[in-house]
Each structure stands twice: as structure tokens, then as C-alpha cells.
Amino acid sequence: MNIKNAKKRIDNIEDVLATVAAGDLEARIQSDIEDDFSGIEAAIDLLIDDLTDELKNRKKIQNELEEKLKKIQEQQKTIVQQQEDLMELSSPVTKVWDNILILPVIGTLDSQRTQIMMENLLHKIVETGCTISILDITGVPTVDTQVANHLLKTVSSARLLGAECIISGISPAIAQTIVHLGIDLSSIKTKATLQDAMIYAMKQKERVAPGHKSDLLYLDDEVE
């Protein structure tokens, strides 16, 4: 075989392959000698070219997948934030009268929404200093044990902050469910309607000076 500088060229091949293995995909043999060994050197360069193309393609695919995954995670984060915002908006606590807060609840209650509702109410009690809060569940179709326990915790937490919590609008279906579940609400002030709860709350207010008819008495006259 006609091979020039065989030892030097073999060492060069080993160096190139070691360099490629170390991550430098630009390394090539690129021999300018034409002999029986040139085909092997050219074949090795072609093999490195194919390997480089394959690795670059895989890297491109990996980057695309990572970018898509990042977008999906950002979308999921946005969706979760929107859901939390919607739940907060669906549980608004409003100061409707001096010293009286109302939290109207509409729709199905789950543990997460009930937790947010409780946090909103307690935060509003601290913020306003109100000592009476009405939790109206007229628009709630049903409750389960976990939700009922959350309601009990809400009332207890409100008391710890110095506020009485009245639950109004308990439907016959919810009442039956609560009895069936064996949940004791005897320590909680409940009213059939929001109007009844408002009248009760007004009665807890400090009376006006003698000689003046209070807003409460007007309310009582209207109800009668």
C-alpha cells in the first residue's frame, strides 16, 4: 500500500477523534495527501459530519421541546392565577352598613373556594374593624362535610377576631344534609333569609340617642 507519513496521520486521526469526543464538532482530518489512506481519512470526516448534523438536529429538537414546555408551564401558571382571581372575585366581602359585612356566596362550594372565602372575610374584618359579618349561602345548592367544617372554622376564626358571624339562607336541602352529616351548628347564629340576618345584625348595633327612632325600628316596622 502506498501510504505517506502513516504514523503522523494515524496520530492525527486519533487526536481529531478525541477532540470530537470532547465536544468540539468542528474538528476534521482534512488531509491533502492523495494515497491509499486518503479514503479512510475522508470517510472519517464524513462520519464526523453526519454525527455533527445528527447532534445539531437533536439539540434543535430539544430546544424546541424545552421552549414549548416553558410556554405550557407559563400558560398553566396563568390559568391557575386566573382561577384564583375568579374565585376571589366570586367571593366578594362588602361593608353594607356601619359595622356590618356581607359575604354573598353563589354557586358550588369546594374546599379551595371556601378557604379563599374565609381568608377574604377575615382580612376584611381586620381591615374594617367590623364586629358583625353575614355569610349568605342562599345561592349555594349543597355542601359536603369538608365545606361545612370550613364554614365552622370561618365562624370560629371570625370570633377570635372579635366579630360575630351569621349564616343566612340555609336551604331545606342543605339543612337536611347538615343534619344527615351530624354537623352541629347549634353554636352558630343562623337565619332563614338575608333580610332576617340584616335585621338581627341591626339589633346588635348600638342604639341611637333617646328621642330618635333608629334605623332598626324602621326596618322592624317594614317587616311587620
The other form holds:
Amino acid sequence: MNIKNAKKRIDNIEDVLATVAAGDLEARIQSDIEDDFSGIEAAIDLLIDDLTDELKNRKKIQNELEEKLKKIQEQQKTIVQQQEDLMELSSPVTKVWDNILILPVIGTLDSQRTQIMMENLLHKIVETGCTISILDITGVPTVDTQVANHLLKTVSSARLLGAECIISGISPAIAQTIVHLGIDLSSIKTKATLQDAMIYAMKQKERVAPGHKSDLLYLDDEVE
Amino acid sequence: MDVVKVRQLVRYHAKEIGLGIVDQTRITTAASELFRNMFLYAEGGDVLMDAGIYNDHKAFIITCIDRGPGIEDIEMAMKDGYSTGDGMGYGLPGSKRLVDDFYIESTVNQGTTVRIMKWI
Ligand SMILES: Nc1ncnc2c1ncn2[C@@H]1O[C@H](COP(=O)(O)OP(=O)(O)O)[C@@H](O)[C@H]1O
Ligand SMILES: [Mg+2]
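Please show me the structure of the same protein in the form predicted in complex with the partner chain, now that we have looked at it in the form predicted alone.
Zooming out: every chain and molecule, the one shown earlier first.
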């Protein structure tokens, strides 16, 4: 076998391989000697070419994946934000009259929503100084023991802040179900409809503040 | 799976199968209690929904199976107001009162199975 400068060329191959291994993909052997050994040199250069292509390809795919992941994360953030917005929106506390707050609850009462709802209501009670609040659950399809527990807690917290809390909109089916569950809601003032609750609340107001007749006349106007 | 989704599914099937609004509400609420327990105490489990004949009754059947810690004293767990957590302790006994047939089986360290039925 005929190999020129064997020692030097093998050293060169080692150098190139070490350089490539260190991350520099530009390195090549590029020998211009033609002999029995140059085939191996050329083959190594080709291998490095292939490796370079492969790595570039992988980098590209990785970049694309990272791009996609970023997009998904952003979308997720938007969804979470929208859910939060929705939760806030679906538990709007409204001050209807001088002394009365109404909180209509729509949809499913999971723990997180109940928490937000309760905080909203308590905030509003403090902010407005209202002494009567109505929690209308006409739009709540299922009241299990956890939801009932949340309702009881909301009512006692409101009470601590000096506000009476009436729960309205308990359908006959839900009323029966609550009774069968064995939960005692007798400590809570409940009314069948929001309208019943309003009438009750206005009477309470009259009872609490009999001097404010003018207010009541104004209220009657509003009711018409 | 989350409690709300499965509960909606129960209500949907209860309605499809022909249960009235009161019975729909009862079975959905009873099932809701069982789902919550599975998530709370057993890190979830499986829910089977079925319609079939049981003791000559056409029945809507829901079975909840978990591989959680199991219940040590079922008699206690079935008592009103008994809770090992900070629940009201009305889930299991309340669920039983809401349905036509209630069956519970539990082995400590193996899991709990609860089956409820409502006649159609
Ligand atoms: N799937 C279950 N796996 C393990 N323990 C359970 C399971 N379901 C109920 N229990 C136990 O039975 C007790 C009573 O359950 P329940 O009547 O639903 O009341 P609560 O959930 O309010 O505690 C629970 O506190 C818990 O210790
Ligand atoms: Mg429970």
C-alpha cells in the first residue's frame, strides 16, 4: 500500500474530527494527494457533510417546534384569561336599590367560581354598605353538598359584615334534592323567585328604616 | 375528566333515557357527590353509565370505581355529618337517599366501588 505523509495525514484526520466534535462543522480534511488513502479522507469529508446537513435539519425542526410551543402557550394564556374574564362577568354584583345588592349566579358553581363570587359579593357589601343582598341561583343546574356548603359560608360571611343574604331561584326539583341530601338550609332566608326575594328585601328595608318613606315611594315608582 | 363534565353527561343520559326533571336532578346530584369523593379521596376513578333491568325494574345505573385508599368504616362513612375531610359529611348518605338503589363496597388500600340506580 502506498501512503504519502501517513503520520501527518492521520494527525490531520484526528484534528478535523476533534474540531467537528467540538462543534465546528466547517472543518474538512480536503487532501489533494491522490493515493490509496485519499478514498478514506474523501469518505470522512462526505460523512461530515451528511452530519452537517442532519444537524441543520434538526435545528430547523427544533426551532419550528419551539415556535409552535410558544404559540400554544400564548393561546393557553388567552384561554385562561378569557375564562377568568368570563367568571368575573358571570357573577356581576349589581346594586339595584339603595340598600339591596343582587348577585345572579349562572352556570356551574365550582370551587373557584364560588370563591370569586363570594369575594365579589363581600367586596360590594363593604363598598356600598348595603345591608341586604340577594343571591339568585336560578341559573345553577346542580346544588350538591359542596355547593350548598359554599352558599352557607357565603351567607355567614355576609352576615358577619352586617348584611342579610337571601337566596332565591331554588327550583322545586333542587329544593327536594337539597332536603333529601339532608342539608339544613333553615338558617338561610330562601325565596322561590328573585321577585319574591325583592319584595321581601323591600319589606325588610321598610322595617329597618321606617323613617325613609320617601325612598320607598321612589322604589315603588321604579317597580311600575 | 372533571366533575362538571361527567355531571353534564349524567344529566344528558338521564334525560335521554326518559327520567323526569326531579329524577334527573336527583341522580345527577347523587352522582356529583360520588364524583367529588373520587376526586377528593381517591385521585379520580372510572365512571360507568348504563341502562338495564334490575330486580324487574328498568334502571338507569351509574357505577363509580376507584383505586384509592378505600373506606375503613363504611358504616361510619354512611352516617350523616361524618367527614374525614372538611366536607359536610352528607355526600354518601345523601346520595343514598336520592336514589332507588345504593350499593357500596370498599377495601382498604384497594379502592371503592359505589353503584347507584334510579328506576325509569
Ligand atoms: N371514594 C372514596 N375513597 C375513600 N374514602 C371515601 C370515598 N368516598 C367517601 N370516603 C370517605 O367517606 C367520608 C364521608 O363521605 P361523604 O359522605 O361524601 O362526606 P364528605 O365528602 O363531606 O366528607 C369521607 O370523609 C371519606 O373519608
Ligand atoms: Mg363527599
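Being a predicted model, the structure only gives us computed values, none of them experimental. Residue numbers count along the first chain shown, from 1. Heads up, when I say rigid core I mean the largest set of C-alphas that superpose within 1.5 Å between the two forms.
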> After fitting the rigid core, is the C-alpha of Asp196 off by 2 Å or more between the two forms?
Replying inline: no
